[in-house]
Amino acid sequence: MDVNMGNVLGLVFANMHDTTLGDITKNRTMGSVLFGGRYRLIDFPLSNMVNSGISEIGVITKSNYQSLLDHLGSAREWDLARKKGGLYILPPFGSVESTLYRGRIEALYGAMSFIKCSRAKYVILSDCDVVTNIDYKPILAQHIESGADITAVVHTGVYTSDEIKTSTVLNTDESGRVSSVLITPEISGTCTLSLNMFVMSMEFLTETIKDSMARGLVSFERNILQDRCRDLKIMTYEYENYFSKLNSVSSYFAANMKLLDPENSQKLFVAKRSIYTKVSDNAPAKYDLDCTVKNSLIADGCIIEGEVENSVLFRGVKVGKGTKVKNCILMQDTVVGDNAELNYLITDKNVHISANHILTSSPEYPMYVGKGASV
């Protein structure tokens, strides 16, 4: 079934899961968290929508979004710097009566003036907690063909209690229609997890927002998906391709480490469906004659004089002579002095680790060093 993606409005929630990544989102929104050596988490939903043919996208923010604004800029990198459509930043307090939102419904209500101005017939909602390369065209086609009120993108698999306790579980019948919804349950095993991507018509969205706000309802998952699943036709779209769901510091660490496997990186970074990001004019990475680099992602602007193994280094990282960096994520402009040893460590931007220091932890609980810290 052919669908017109020009009739679709994309809405990306930049702050919806800020608390799950602990100190990593202390000074930034979820959407501006660095990932994979050169990207931000918001690059993935934005690129997915653009690659699917959506040319009108709104980014709903809440707090700590200065770095997000710096990253998005004019949105030229995503081909969204347009006279018609393009990218719109939707901060809180979008209207006089709006407040700092408590849930997805209030967030959408604060953006109602923007939503009403759109001529789109359908809306796709997405968060920034799932790293994947997804095509929305078949999802919209299934939504239209099934006559659903809401289509939720899901994945059925075996999950631990830690993975499920921050997620929404959808129970379905044989046709894929949602019969019940569990919100952050303490269970484990085979479950159908929501990937926090939803498709619905513009008419349904606007009427649902108005009705919910009139009733004092603020949670989309609890008050719409869970409470009205028997009244509404909520269908699921089973997503089988590669993805990583970020719901903790350890899951963030694991998702970055998974990219060191070429098979995973090839599934995420597809030639005809590029992941776009802000371009920086850094010099190429510089490797000292005595350095050693194994199975690592090294961004441009790095200076490597020591040993790097099984690690992800962002732009401008410097590794001193005699230093050993293993199983680490070093964010932008981290400087590691000479003869240091790092293992299972996450450093934020502009961290300085002095010479001769040894910092080590475990893959289950990687050590995190905050932005601008000196060790």
The other form holds:
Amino acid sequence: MDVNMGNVLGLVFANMHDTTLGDITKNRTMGSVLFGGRYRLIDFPLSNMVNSGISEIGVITKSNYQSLLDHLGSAREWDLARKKGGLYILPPFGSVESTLYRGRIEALYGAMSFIKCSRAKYVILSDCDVVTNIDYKPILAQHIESGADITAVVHTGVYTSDEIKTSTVLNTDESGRVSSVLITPEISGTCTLSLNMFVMSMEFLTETIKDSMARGLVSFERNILQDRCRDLKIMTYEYENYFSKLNSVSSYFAANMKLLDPENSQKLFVAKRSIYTKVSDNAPAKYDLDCTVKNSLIADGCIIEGEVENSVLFRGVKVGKGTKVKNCILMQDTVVGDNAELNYLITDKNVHISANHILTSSPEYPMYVGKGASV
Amino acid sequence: MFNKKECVAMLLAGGQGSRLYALTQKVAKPAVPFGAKYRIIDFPLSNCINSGIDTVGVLTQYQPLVLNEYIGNGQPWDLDRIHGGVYVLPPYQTASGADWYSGTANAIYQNISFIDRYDPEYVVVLSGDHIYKMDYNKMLDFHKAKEAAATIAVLDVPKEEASRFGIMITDDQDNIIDFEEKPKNPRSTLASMGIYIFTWKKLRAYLIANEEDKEASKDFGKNIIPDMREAGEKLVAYRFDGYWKDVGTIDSLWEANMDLINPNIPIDLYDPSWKIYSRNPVLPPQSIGPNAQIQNSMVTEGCVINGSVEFSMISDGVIVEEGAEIYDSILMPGAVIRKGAKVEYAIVGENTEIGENAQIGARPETIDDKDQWGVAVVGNNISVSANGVVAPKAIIYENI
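Let's compare: the form predicted alone is above, so bring in the form predicted in complex with the partner chain.
Below, the chain from earlier opens the complete complex, with every other chain and molecule after it.
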């Protein structure tokens, strides 16, 4: 089925799940978390929407969105600096009686004036906690064909209790229709997890928001998916491609490390479906005499004089002479002095680790060093 | 709306670059890839914006498609402006006929109306085939302080190299009193860098006069500068002491690339106050495999390296498979080096594939007859079959 993506509005929630990544999201939105050497999490939903043919996108923010604004700029890099459509950043709408939103419905209600201006017939909602390269076209096609009120993108697999306890589980009947919903349950094993991407018609969305607000209902998951799954037709779309769902610091670490395997990175970085991000005009990465780099993802602007193994280095990272960096994620502009040793470490932006330091932790609980810290 | 500009830059980018052979068959020389993530023209364009010059005319003529597409609206260099910005200026047809640019001076002459729209006091004339970082503003200050009609940037070169350049002979006040083109016995070591600043009113008059002389070759070095000297205009030499290299030949292109990874050569691409900008290819970070070996090299986004790389420049999207060895070479964007292939002292063109176990180029120490040795070049968009051999100094245009 050929669908017209020109009449789809994309809505990206930049702040959902902010609490799951601990200190990494202390001063930034989930959407502006750095990922994969040169990206921020919001690059994935934005690029996916753009690559699927959506050219009108609203980004709903709540708090700490300064880094997000800086990253998105005029949205030119995502080809969203448009006269018709383009990118709209939707900060909390401050009016006398309003407060910061408590749930997805309230967030959407805050963006109603923007949503109402759109002439789109369908809406695709996405959070920033799933890193993947997804085509929304077949999902919209299934949504239209099935006549569903809501289509939720899901993945059925074997999950640990840690992975499930931050997620929404959608139980379905044999036709794929949602029959019951568990929100952040403490279970483990095979189950169908929501990937926090939903498709619905514009009409359904606006009616549902208005109706829910009138009844004082603020949670999309609880008040719509869970409470109304029997009277609404909520269908699932089983997503089989490569993805990483981020719900803890260790899952963030693992999702970055998974990209060291070309099998995985080739599924995320697909030639005709590029992941766009802010350009920062760094020089190429420089590999010095006597450096050793193995099994790593390196971004431009890095200067490597020491040893780097099984690591992800973001743009502008410097690794000094005689230094050993193993199993680390070093974010933008981290500087490591000479003869240091780092193992299982995540450094945030602009961290400075002086010479001769040894910092080691374990794969289960990688150590995190906050933005701008000097060690 | 045309706001007055104090200074407008005109970048001569029309050259065929015939001495770069296989690399410029379909690409104008300024658009030839350089330094892993740049193209040659990124250097003068970045120098302009870093010097505060935001109005640049790029004069193109030969194979302009790639160059035009690359420059686009000038946004990567911050040259997409409401007032000014970058303009690609090809030759055009007029009521009195149509002419190709017949010389460097003629190219500027044909665009007098472009320059006049900004009513500038000064015009900087630049070349699209030089690698250097230079603050044109300092040169402009010098030009103003000297109240010169023309200022020519010069580099003090070693005496033995002076006969390769246009040499300026100056008095002790840096006034140019004479010049000679590639002299056998140079009287000075101040070589012209092909960078000029003119007081626009003066240059404008000399361009028009030169155009009326049917015999003239319409060239800055051969006509305009000599004419100005004969007329007694004040010509001064501006001494530049940084890194500068003309990359008009295969050897100099290769050398200039290698200079970027030589710690003793003073050109720093990592200085945040003087960034060299380029158009971004939108590719993931470089992926370095478990058996890769990389030393003394520059590598950029989208590369997948599983072999050995030493003393080399690896451009965006290059693939080096396991067991492949790259030494002292330049791999241009999208090149693929298959398993076991060996590339030594070579330039591999854009999107070219080197088959398994092929041998491209050789180290100079392995060749007895030094005249037989040189950098090997494999052109753009071709392939070398498995076990294929490209001899040192060879230049390949077609599949082998």
